[in-house]
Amino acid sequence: MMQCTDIHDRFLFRLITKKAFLYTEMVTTGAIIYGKCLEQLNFNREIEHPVAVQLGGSDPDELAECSRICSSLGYDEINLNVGCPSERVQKGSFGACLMKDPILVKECIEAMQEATSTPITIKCRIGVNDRDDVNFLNEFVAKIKNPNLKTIIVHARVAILKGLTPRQNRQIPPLKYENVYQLKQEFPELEVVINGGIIDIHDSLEHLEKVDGVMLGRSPYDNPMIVSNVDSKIFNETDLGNSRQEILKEYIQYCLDQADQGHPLSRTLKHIFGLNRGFKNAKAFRKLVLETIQQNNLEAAKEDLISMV
C-alpha cells in the first residue's frame, strides 16, 4: 500500500509475526530505472523474510530490468500490480487498466520470468468497469497464465477506472468473493490468494476453506495487533507473543536509531497510530503520537507513549 507498507512499517510487523508474507508498497519501473529511487527497495534482510516487492509498469523490457535488480537484492517474490485503479497510475498505462490488455500482461510476466528465477506473481481485480462477471476474470487468467506462473492475488472488487478515487474503489464496488472462489475451481493448479474487505484472522480462516491464501491490507495497518496470532492460527507455529508494550518499546528504539540516520518521525512513527486500537485511551494515544511527530520529541515522549499501551 502506497505510503504505508514501507521498510519501517514492515519492521513493525516483524515484531508481531514472523511468518506472514510481507509486501512492499508499489514501486514503479520508472522510479527505479530513471528516478534511481533504489531506497524504496531497501529492506531489513535480517528479519523481513519472507518479503515480496510489488512493481508497477507495463513495458516488458523495463519490468525485466527491474526484476533483475529486485532479484539481486534478495526478494522472495516479485509481484506485478495490475489492480491499482488510480488515475495517476492509469496515465502511466499500468495498474488495473492492464486487465483490458491480457496479451501485454502475458508478455510482461514472461519477460520478468526470463530475467530472474525469483517467483513472479500478479495482483489484479476481478474485472474492470462494467465487467465484473466470472467469465471476465477466468478469461483474463486463461490468457496470461503459463507453467511458471504459480500464484495470482485477486482483490474481489471490480476496478472503476473513471469517477472513483482509489479510496472509493476500495469501498463502493461490491465485494464478489464468489468470483475468486470460482477462479480457484476453474484453475485448481494455481495458488489463488483472495484480498479485499477481510477484517481479521477469523475471516481469513473462512476464506481459506475455498482458496489457498488471504491477503490483508488496510485492516492490519489500522490495527496491527490483529495479526499477533497469525503464526499459530494460519501456520501452526508458535506466536512471537510480544505484548503491545514490548513491541512499542522496541519500535520506539528503532525510530530513534532511524532518526539518527536521517529518517524523520513523520515517516517512522506514523505506523503506530493503530497499535492501541480498541482500547479506551486509543484516541489519547493517537493524539500523543501526532504531537510527538509534530514536535519531533520522541526521546522526551517515549515513556508517556509506552505507559499508554
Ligand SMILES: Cc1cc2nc3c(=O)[nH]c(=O)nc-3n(C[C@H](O)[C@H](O)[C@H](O)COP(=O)(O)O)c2cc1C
Contents of the next structure:
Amino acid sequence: MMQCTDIHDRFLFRLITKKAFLYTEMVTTGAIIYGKCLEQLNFNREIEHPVAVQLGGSDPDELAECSRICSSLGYDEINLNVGCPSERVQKGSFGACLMKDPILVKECIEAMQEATSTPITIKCRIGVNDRDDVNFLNEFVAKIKNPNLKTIIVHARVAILKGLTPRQNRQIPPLKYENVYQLKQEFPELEVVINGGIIDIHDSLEHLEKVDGVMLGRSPYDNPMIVSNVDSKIFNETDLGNSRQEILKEYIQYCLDQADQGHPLSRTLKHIFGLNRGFKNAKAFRKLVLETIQQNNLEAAKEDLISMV
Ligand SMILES: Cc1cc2nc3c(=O)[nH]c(=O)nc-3n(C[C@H](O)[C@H](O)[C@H](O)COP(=O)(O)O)c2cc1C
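For comparison with the form predicted alone, provide the form predicted together with the ligand.
Now the complete complex, all chains and molecules, led by this one.
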C-alpha cells in the first residue's frame, strides 16, 4: 500500500509474523526506468522473505525490464497492479483501467514471464464501472490466463473509474465476495486470493474455506498486532510470540539506527501509530508518537513510549 508498506513497515511486520507474505507499495515502471528510483526497491534480504514487489505499468517491454531488475534483487514474486483506480494512474493507462483491455494485460504478463522465472501474479478488482457481475471477472481471467500464471489476487469491489477518489473506491462500491468464490469454482487450478474488508484471522479462516489465500491491507496497517498469530493459525507454525513491548523496543532501536542513516522519523515511526490499538493508553500513545515525530526527539521519548504499551 502506497505510503504504508515501505521497507520500514515491513521490518515492523517481520517482528510480528515470519510467514505472512509481504507486499511493497506499487512502484511504477517509469519510476524504475526513467526516475532511477531504485532505492524504492530496496528490501532487507535477511529478514523480509517472503516478499513481493508490486509493479504499476502497461508497457510490456518496460514491465519485462522492471521484472528482470526485481528478479535480480531477489523478490519472491512480482505482482502487476490491475486494480488501482486513481486518476493519475489512469492517465498513465495502467491500474484498474487495464481490466478493460485484457489482451494488453495478457501481453504484459507474458512479457514479464519471459523476462524472469520469478512467479508473476496480478492484483485486480472484480470489474470496472457497471461491470460487477461474475461473468465479467471470469471472462477477464479466461482471456489473460496462461499455465504459468498461477495466482490472482482480487479486491472484491468494482473500480469506478470516474467520479470517485481512490479512498471512496475502497469504501463505496459494495464488497462482492461471492464473485471471487465463483472465480475459484470456475478456475480451480488457479490460486485465488481474496482481498477487501477482511478484518482479522477469524474472518480470514472463513474465506479460506472458499479460496486459497487472503490479503489484508488496512486492518493490519491500523492494528499490526492482529497478525501476531498468523503463523500458528494459518501456517501451522510457531508464532514469533514477541510482546508489544518487545516489538516496540526493537522497532524504536531500528528507527534510531535508521535516523543515523538519514531516514527521518516521519518515515519510520509513523508505522507504529496503531501498535497499541485496542489497549488502554492507545490514544495517549498515538499522541506521543505524533509529538515525537514532530519534535524529532525519539531518544528523549523512548522510555515513555515503551512504558505505555
Ligand atoms: C493508503 C493505501 C494505499 C494503497 N496502495 C495500494 C497499492 O499501492 N497497490 C495496491 O494494489 N493496492 C493498494 N491499496 C489497496 C489495498 O491493497 C487493498 O486492496 C484495499 O485497501 C482493500 O483491502 P483492505 O480492506 O484489506 O484494506 C491501498 C490502500 C490504501 C488504504
